[in-house]
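Presented as structure tokens, the chain that follows is alone, the form predicted alone.
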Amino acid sequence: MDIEPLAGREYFPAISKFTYLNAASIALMFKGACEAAVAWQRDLAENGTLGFDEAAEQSVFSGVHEAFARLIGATARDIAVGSSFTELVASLAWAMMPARPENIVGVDVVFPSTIYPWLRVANTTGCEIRLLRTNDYYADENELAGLIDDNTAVVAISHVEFGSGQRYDLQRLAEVAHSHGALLAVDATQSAGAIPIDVSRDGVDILVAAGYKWLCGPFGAAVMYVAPHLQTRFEPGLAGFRSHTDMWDLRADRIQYRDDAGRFEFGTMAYGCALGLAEAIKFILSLGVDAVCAHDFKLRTRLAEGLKQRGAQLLSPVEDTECSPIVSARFAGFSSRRLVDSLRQQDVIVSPRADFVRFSPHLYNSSDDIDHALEVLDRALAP
């Protein structure tokens, strides 16, 4: 069965140049996102504050607040914008500052930036870091839940693991965390834009995502959801003039934090990146994240079946409740780096990760892309 792209080259011009199956690394950017980011820079260069005045700067994040809130089932007041995922999580970790005898629970194969900010705080406070030891990149959710106890302050996980593509049951983990008085902090960088998320339904406390992967936005912008019951509980680890309830009341002798997630927004940034991310999220909303997910999973199934036919060992889960658009495969007797280089020479773009190859198709890909990648892989695997 042919699978057509949800969005063609008029929105993603780069698909005319190569077969790009690498959204888990850097997705192709939505053309409208690039145009919005560049337009802001150009206007700033040519007009300074004539266009980007104080009122414009104060409201510059409103578009991405509203768009990301719609994407995850929240409200605009629940969203904060930053320059990067790590920046936002670091501010949160220092805000919470869990200390001995508290612990942070995570997984040993998570992307380092998901846990490093918590580890940095733990180095100061003596908080324990508990990382589940996985079996060949697979995490048993029962074992993960078993690490959570009454001393757990935060369960810090990725919704989808960057390596294997394993997806966790957020609602279940939130219920376990909350039963012990802990919070669930989720890295949605590898799921937002490709998999439906409902933070209210699932009971997620914190959710953070970078914009340049499945959201198809630019580098330089990330978003964080803070549940309403937490928005006035913590003093941000990073504070600046944007954190204040009136950002243009520029007195240095006091700080009165905003009473929403915006208290985690602290200073100036390359604002055009946030404008671009807003456009990218709006585009995904126009397609429907359910439609994007269904499309990406069809491609995933076709790809996984083709890889298995070629003798690959799949590291990615096969159960619908655990899988994602990421498909990671190991080829006995072949270097992952060499295979990736061979594919790249034929304009098929994927990523090497440790001893396996990671494929990650997205909304701009088609069944022809999958079939072509498998054909090129055949030549790379040929004796």
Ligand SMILES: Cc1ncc(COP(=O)(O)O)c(C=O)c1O
The other form holds:
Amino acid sequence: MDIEPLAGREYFPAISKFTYLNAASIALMFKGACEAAVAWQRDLAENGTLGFDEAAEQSVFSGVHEAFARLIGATARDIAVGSSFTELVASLAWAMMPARPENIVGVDVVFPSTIYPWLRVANTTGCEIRLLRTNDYYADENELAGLIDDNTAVVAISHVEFGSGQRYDLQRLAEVAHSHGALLAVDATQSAGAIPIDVSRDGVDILVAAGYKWLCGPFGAAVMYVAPHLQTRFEPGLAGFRSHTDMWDLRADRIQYRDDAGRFEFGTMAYGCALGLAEAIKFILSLGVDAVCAHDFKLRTRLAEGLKQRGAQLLSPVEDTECSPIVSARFAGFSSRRLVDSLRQQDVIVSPRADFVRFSPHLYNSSDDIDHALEVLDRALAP
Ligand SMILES: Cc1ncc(COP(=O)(O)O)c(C=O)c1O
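Instead of the form predicted alone shown above, give the structure for the form predicted in complex with the named molecule, please.
All chains and molecules follow, beginning with the one already shown.
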């Protein structure tokens, strides 16, 4: 059965140029997001503070606060905006500063930036970094839960792994973490926009996402959810004029932090990127993240079956409870990097990661894209 794109070329003009299966690296950007980011820069260049005045700067994040809150079952006060995922997590890690004899629990195949900010703090404080050893990129969730103990300060995981696409049960991990007095900090960079998330239902404490993957936003903006019970508990690792309760007060002799997640917003940034991200998230909300997920899962199933028929060894879990739109595979006797290059020569865009090929279809893709990628792969695999 044919699977039509959920959003066509009027929203993602690039889809007519190539077969783009690379959202886990950088998704195609929603046209309205690009326009909003560019319009902000142009207005600044042409009008300075006549266009972007103090009131506009103060409220510049409200659209993205509201949109991301709706996407994940939170309220606007629970959301902070930063320039990147890493910046927000670094501020959080220095805010919490877990120290010996505490530990941070994670997984050894996670994207490095999910754990490096904690590692950096641990190098100063003596906190233990305790990473689950995976077996061929697969993490056993029971074993992961088993690493959490009464000294665990934070369980720092990625909702969906960037390599294998394995997805974890956030509710379960939150329950285990909380039963030991630990917090669950989730990297949703590889899930937000493609997988439904409900932080309130699942009891997630912190959730951070970059904007340029499954949310289809620009580089230069990322979002962080901070659960209400934590918003006034920590002093942010990065502080600046925006962290103060009245950002235009501008007195350097004291600081009174905001009483919401916004205390993690500290200064100026390429604000147009946040405006663009708001547009991208609003677009995903208009489609419905459940519909996006159902669409992406249909594509991933077709792709996974096609790859298996061609003798691929799949690294990505196939169970509905553990999978995501990311499908990673290797072919015995073939260099994954060479296969990726061959596909690219035929305008099929995927990524090499470690020793496998990573495919990541999203809302702008169709079953024709999957079938075409498999045909091109056949040629690359032909003797
Ligand atoms: C799971 C995950 N987290 C974070 C990032 C990137 O974070 P940043 O944009 O701050 O470099 C990536 C990028 O691939 C990722 O896959």
